[in-house]
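In the block that follows, a single chain appears as structure tokens, in the form predicted on its own.
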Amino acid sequence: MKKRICVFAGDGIGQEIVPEAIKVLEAIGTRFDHSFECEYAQVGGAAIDSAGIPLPSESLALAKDSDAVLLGAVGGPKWEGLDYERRPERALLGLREQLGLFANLRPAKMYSALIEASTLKPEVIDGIDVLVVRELTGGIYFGKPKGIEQTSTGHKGINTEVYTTEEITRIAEVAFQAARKRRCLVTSIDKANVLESSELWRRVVIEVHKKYPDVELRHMYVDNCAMQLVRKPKQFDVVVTTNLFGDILSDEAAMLTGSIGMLPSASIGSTVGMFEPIHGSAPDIAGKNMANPIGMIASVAMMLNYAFDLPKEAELIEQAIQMTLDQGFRTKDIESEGTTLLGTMEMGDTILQNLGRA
């Protein structure tokens, strides 16, 4: 196999983790006789400082062009006196725009090495296996009208939460699809007793039920949810909701596993995914060799199984790391007492020589 990916390590940890993510991948071409082709550009604050904007074209026009996209994190201190409409961030929401990528893919898994790093009690997240699908490019986030505007008193800032039926329908398809393959349960995640988009939602997403009898399906308001998911996490399969929801629930659901630099994420719905861990760029923690690279190596794996279909290679990367976090080595954020402390590049070295035994 021959693929092309393009990788942006965006600010902050990003270009720490994402040459990890990259050591691991290159082994995995080397051990299966897969080529992957690996082109490298700017997204996010490292493009404001050398192009003036977060999504130049050609960043752009190569992640277009790619079989694949691997994402680090963007953003930072140092950009947010930026307009918004230049701030980091916006070369996210840019890409998934540009790149229809309208399914965000979560997963909270717990290792059973972690359980200690949890904050709540081992018998509560022992076993969790949730998969949050969010909704990515519509809601609030790009329902217009939307800014800020002048009032006799001062300034009124306005965002609209818009869902039409063929946005709802399209994600609540993944969902469902992506549920048969688990547990057969799909949450269904609104506000409908007091949002009329959420009303439509939840009619929908009834509808679009009405194609997989074999799947069972809950609704449940946003509030309960992020209660549920602290109380009884595993009562939740797959999760699916939109693109608000969505951004707040899987945070809340990754910290149920110790760490947010644990988790990888996959946003797809084109011919061209993007895969990237769920945390940011953590800039007080950047150059220092401190960062967890997990996410970024399971990343890695969730391209090759969801943008490649390379399942086997896919398993093997998962192997490794859970290989490396029961032989007892942690980065800083998931250290306890008796493990074995790591700096990133050190994880990621263990990790790679682990993937050889897997």
Contents of the next structure:
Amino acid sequence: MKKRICVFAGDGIGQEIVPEAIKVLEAIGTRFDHSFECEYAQVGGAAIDSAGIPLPSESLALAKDSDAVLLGAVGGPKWEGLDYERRPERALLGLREQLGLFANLRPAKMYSALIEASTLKPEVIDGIDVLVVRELTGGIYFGKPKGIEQTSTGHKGINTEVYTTEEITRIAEVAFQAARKRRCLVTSIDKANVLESSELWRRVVIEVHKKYPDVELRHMYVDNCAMQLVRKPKQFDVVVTTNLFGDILSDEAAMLTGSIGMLPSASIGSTVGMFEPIHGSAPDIAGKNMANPIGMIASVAMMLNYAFDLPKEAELIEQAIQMTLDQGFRTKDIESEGTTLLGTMEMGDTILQNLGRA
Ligand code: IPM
Ligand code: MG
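Switching from the form predicted on its own: structure of the form predicted together with ligand IPM?
Let's see the whole complex now, leading with the same chain.
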């Protein structure tokens, strides 16, 4: 197989974790005789520094022209003072919008070796396996009107939560189909007791569900879901929700597993998918060889699985991660008593060595 991959390392720890993921990707290529041609470009703060904008047209063109996009992370204190349209985060939003990536899959799965790293009790989290399906190109992130306007006494800030039947239908389809490959349970999260957009969300999800009678559908208000995730996370299989609720709940779901540094994501929708860890650029630890590359490496596995339909190759990576954790190797964020601390590069190397050993 021959594939072109657009690689955006981005900012902060993105610069350190992406090379580790590429090492693993190349090893898979060699082992299975695939050619993964990586082309690099800049987005986020790095692009602001070199080109003045977070998503230069060459970077976007490269992404559109590739078979998949791998992204590290964007953002950092250096660019926080810029106005919204020029901030590093805009690169992410622009890529999502321009590539039509309306569905964001964020799996939060417990590695048993990490049970001690979670802040929750082992019996609460043991065996959790949640897939957050987050709508990614609609809702309050993109709704209009938006902006900051002058008033007679000061200003007002405006954002609008909008969802159409079509947008809800397609994300619900993704959730029900994903559930069929798992435990056949979808929990739809909304705020239908207060918001009209949520009322429509619920109505449409119920309608789409008629095509999936084999999947159980439950509804939950977002505030209750935030509580249930820490109270009894094992009640969830697939969680489907809006852009903003999904942003918040996926961080919470990630943390159940011990560290946000562990979790990958896939953004899909049109022809080119984008794969990235769910964490940010972590400027506080950037450049110190301290970051956890596992979320990034696991994102490569998701790319192989979802974009290239190479489940065997993906599984090899997942097994290598599992084995490395079972051997007691940890980065700082998941360190616990009796484990061996590794830096970013050493963790990448160890996973590489464990490829195909399981
Ligand atoms: C995420 C991030 C982004 C989001 C930011 C960086 C724009 O938090 O991918 O979850 O809010 O979607
Ligand atoms: Mg987020």
